[in-house]
Amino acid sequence: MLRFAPSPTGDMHIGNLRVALFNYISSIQRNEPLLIRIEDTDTERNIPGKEKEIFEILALFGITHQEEQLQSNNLRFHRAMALQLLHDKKAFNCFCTSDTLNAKCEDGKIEHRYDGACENLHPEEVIDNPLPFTIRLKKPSHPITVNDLIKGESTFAPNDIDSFIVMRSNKYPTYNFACAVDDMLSDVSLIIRSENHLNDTPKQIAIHEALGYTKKIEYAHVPITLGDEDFSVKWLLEEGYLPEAISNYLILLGNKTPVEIFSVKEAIKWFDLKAISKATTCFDIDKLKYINREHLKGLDPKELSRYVGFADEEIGNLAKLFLEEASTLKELRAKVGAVFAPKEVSKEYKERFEILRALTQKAPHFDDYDAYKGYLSEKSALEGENLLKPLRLLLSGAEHGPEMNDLYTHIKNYLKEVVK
């Protein structure tokens, strides 16, 4: 079992999606099911509707899963495991407040470690104490080594792990405890997540050891992508980046791939977690634009036409004419939309523009651009730039763009609508 575990506390950013893609690909390669676990136990930060949005985004990117789970539904197991740790004396009740702990830390100027103040309280001091308490796992007695498929081996001393809190005073689990228990209950075999969580891993291993869980879970901590939180997946989709292109870029990022432009289905054949660079990467929106343009070029014309509001192969081919200057669906819609929108022209071209529009509205159908242009020239007595500049404005709504012959080829059946 592999798992992707997002929180419904904000928009999914590209770093989350990259981890989701790696989990999805690896689950197929290993022939193991994928679990989507919504980590919703931080009730104060949860945003209504984000859970549904997460599943919609995953579906849009073709990230299928076999199981799904709300972490909050496991609360009874978290509490039961915490009681088990107390019973086995692997954990203890702590009545220290944040103020007390900060006061012991030289006014909070340096990072402190728990001093074990409550670790050896007499049972009567625990039972008779009316104060709120947390539950802390006892500091491990030995170093814990994490063998990571991407980052290699990391060893953490007991003092680095410390006697950390597993249950808050409100009887809800901390992130590390809920995560460790859930992974254990789901029999997770490989955890792929951001390297932000590398320091959490020894704590979760310590929890497993304290609970007597002996299965060795594999880990792969994906290096951080600088700037990834500046770009939400939702925003990229709204801007007109294709899911296929976004996936392509995120798999390519920090990776050595046999080709630059590919689909997720193709990547499954050669993707290797161990080949991911250990170094931090940077999100490059210009590179994504290039990849998106290449995927747009590869779309079936009729499919592309649907993205810009039509269902005609010719309009799809028209859209492709603009891919030298447009790189997203949003930009393509604007270009194609300008062809069909009412045209506004300056006084410089207004008179000639209106003459050409009136002639076009009454003209017979011309299959050939040169025949159409010749007809306009003959009827208007315009030629050269006096003809071509207002004609380009009439047909495209812009002073510059694709070759007029190519443009006409794809709009000739819509000509009366274009010049309305």
Contents of the next structure:
Amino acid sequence: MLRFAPSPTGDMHIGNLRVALFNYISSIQRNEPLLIRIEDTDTERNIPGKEKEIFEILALFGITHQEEQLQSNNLRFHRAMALQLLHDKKAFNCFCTSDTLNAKCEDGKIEHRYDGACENLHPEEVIDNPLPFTIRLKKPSHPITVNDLIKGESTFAPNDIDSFIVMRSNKYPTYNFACAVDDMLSDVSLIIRSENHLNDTPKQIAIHEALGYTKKIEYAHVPITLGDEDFSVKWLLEEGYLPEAISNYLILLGNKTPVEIFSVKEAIKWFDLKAISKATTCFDIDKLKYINREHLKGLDPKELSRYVGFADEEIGNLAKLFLEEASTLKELRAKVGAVFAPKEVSKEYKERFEILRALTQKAPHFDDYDAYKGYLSEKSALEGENLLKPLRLLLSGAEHGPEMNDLYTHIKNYLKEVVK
Ligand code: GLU
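Please give the other form, namely the form predicted together with glutamic acid, since only the form predicted alone has been shown so far.
Let us now look at the entire complex, which starts with that chain.
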């Protein structure tokens, strides 16, 4: 089982999506199911609606999964496992408040956040204590080595792991505890997650060890992409980046791929998690624009036409002409929209524009651009730039753009509407 474990505490950003994609691809390559586990136990930070949004985004990106879980439905297991740890003396009740611990740290009395103050309390001291308590896992007695498929080996000393909290005083598990218990209960074999969690991994391994869980889980901590949190997936979609293009970019980032432009389906054939660069990468919106344009070029014209609000292949081909200047659907919609919108014309062109508009409104249908242009020239006595500039404005709403001949080819059946 593989798992993607997002928290419903904010917008899904491209770093999260990259991790989701790697999990999806690896689950198919390994022929193992994928679980989506919504980590909603940090109740104060949960944002209503985010969970639904995560599933919608995953569906839009074709990230199919076999199982779904809300972490909060596993609370009874987290509590049962915490009890077992207490019973086995692998964990202890701690009555220290964060204020007392912080004060000790500031005094320089303890090097680490926890000084073991409650580790050896007598059971009577525990049972008689009316104060709220946390549960801490006892610091491991040996170093813990994380073998990472991307980053190689990292060893953590017991002091770095420390006697950390597994259950908060509100009786909710901490992230590390809930995550470690759930991964165990779901029989997870490979954990792919952000490098941000590398320091959590020895803690989660320590929890597994304390619970007597011996299954060897593989880990892959995906290096951070600088700037990824500035780009939510929702925003990129609203801007008109295609899911296929975003996926292509995120798989290409920090990776050596046999080709530059590909689909996720193709990537499944050659993607190698171990070959992902260990280095931090930077989010490059210009590269994403280029990749988006390439995917837009490859779209079936009818499909592209639907994306820009029409259902005609000709409009899809018209949109493709604008791909020289536009790289997102939003930009394409604006370009195609300007062809059909009422046009604003400056004084300089106004008179000639109106003459050409009136002539076009009454003109017969011309299949050929040169014939249409010849007709206008003959009737208006305008020639060269005097004709072409206002004509371009009339047909496209812009002063620059694709070849007029190409433009005309795709709008000739809509001409009366374009010049209305
Ligand atoms: N819920 C964590 C996050 O969104 C992910 C934890 C994990 O994959 O273990 O960062």
